[in-house]
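Below, in structure tokens: the form predicted alone, a single chain.
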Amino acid sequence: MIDTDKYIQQLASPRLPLAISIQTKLITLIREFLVESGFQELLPVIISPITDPLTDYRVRGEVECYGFKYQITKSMIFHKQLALRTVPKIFCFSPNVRIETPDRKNSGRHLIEFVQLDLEVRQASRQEIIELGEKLFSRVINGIKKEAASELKMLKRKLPSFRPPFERISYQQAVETYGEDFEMKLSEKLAGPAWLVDFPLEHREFYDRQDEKKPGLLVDMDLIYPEGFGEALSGGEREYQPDKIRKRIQEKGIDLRTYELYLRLADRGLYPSAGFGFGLERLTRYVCGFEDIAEARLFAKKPGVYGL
């Protein structure tokens, strides 16, 4: 059962304005930035029979057309792999919808349906995306205290400047200083935003390139925001030869049936590629301030919860 008073509460909260204010100023700037820098805006893609498996491929949200089963987007790491083959460097305004376990409910910063900045580069290397990623925050955050100067006041939000190089610290590092369980508490730790790098191989998918110079190593890369605001962006650079994309996906213990339409694609050939995305609603989240994402977007689902 829906609480219509509930949503009628949120219609009205004097904050809400804010944050979409906010959140429209967010979106003109990472535009501009991309288009300034290259960058060509691909329109999402909602459905498809492949979408990212994100730890648990057998957790899917589908529809049927036609008699035809597709999968609604969990993100769209293959198809900006595949689109790279017609232009070189894109982005896209993604909606996402992730069926997140009950117990994120109430943690600040998990939403079924969201909306993410998807972006990928040819050729690129991880060190290229992460001075990319350095660019794009840094634009954005330090625009945004200037473009929306009036709501920060009003939600009596001061944000910290962000400056490239931004702090690496590596998986291994954070694990030995925080335990397995480690992202709030180096967020809660950090005085500016920060690198976490080389992610074991079986904490990530398997379209995440493995280090040949370290074996078991990852290169990839997520963002934490500090302050407590958790992760922020997740990236890295991408698993291209399909001899490998096999191995690791039978290593994840997925029937390759599974994923047969991507490495028949991939057979035609993938160009070597890195890139990342980010959670608008996160980031409005950590801009206005808030604790709780619900309030970065109208119509929040939360994991677990029946929504609008």
Second form
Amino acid sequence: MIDTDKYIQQLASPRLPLAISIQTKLITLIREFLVESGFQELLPVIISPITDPLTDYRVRGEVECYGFKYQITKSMIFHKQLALRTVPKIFCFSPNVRIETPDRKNSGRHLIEFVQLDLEVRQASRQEIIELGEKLFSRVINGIKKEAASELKMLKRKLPSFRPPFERISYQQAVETYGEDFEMKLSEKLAGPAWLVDFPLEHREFYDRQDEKKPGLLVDMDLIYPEGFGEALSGGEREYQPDKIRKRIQEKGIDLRTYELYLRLADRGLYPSAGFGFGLERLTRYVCGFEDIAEARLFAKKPGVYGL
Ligand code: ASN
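Next, report the structure of the form predicted in complex with asparagine; the form predicted alone has already been given.
Zooming out: every chain and molecule, the one shown earlier first.
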């Protein structure tokens, strides 16, 4: 049963209007920066025959329409790659549904329905996307400090100033320093945001590009927040050559038929590209300094909990 009192209470929370005001300003700052930088905005895809495999989620979100099966978007990664045939620099505020395992209920960072700022650039390298991410992040944080000074004051949140370039740590270095489960430990130690780079093949999906000079490692990255807020964004350069994509799918133990439509389209040509997905509620949570991500949006749905 859904507890209606809980929702009535939440709708009257004094912090929520502040979070929503901050989020509105964050979206505006992001959009301004990207449009100025030559990006075009796509509308989100909610259902499609293909979506990101994200194999660690046991349950697939599926709907049937007219006898056809559609997947509910876990990320727009393949649509981003395909859209680059039409326009060279794209972004989208993309709603994603990821049916996380219930043990993540109290992580403070997971919702089963969230929005990510997804962007992708034709012919871009990881380095270029890292530089773009640093500019975007610094601009947004410096901007929100000015534009939402009164909301931040009411939330008693003091945000530091960050200047690129951000620190860079390899996955291997992170494991050697903090152990396999390093994300939160690393995030707590950081004085500013930091890039985690060079993830091993087995830790990511098949679409991130393998480094020819370092076989077994990917040309990819995550941005980690300081102060223990964990992962901010995730991205990389993409595999775009159909034979390599097929090989990577098979190495993951995924049946090629699952991605037949994507592969047939890839056979017609994909551009080399790089990009990332940047969680919007996580950004709001970080900016507001909230412990619980459920405070960063209305109608938040936590793993394992039935919600509105
Ligand atoms: N959007 C991410 C990316 O661009 C993928 C994801 O969300 N899993 O790499």
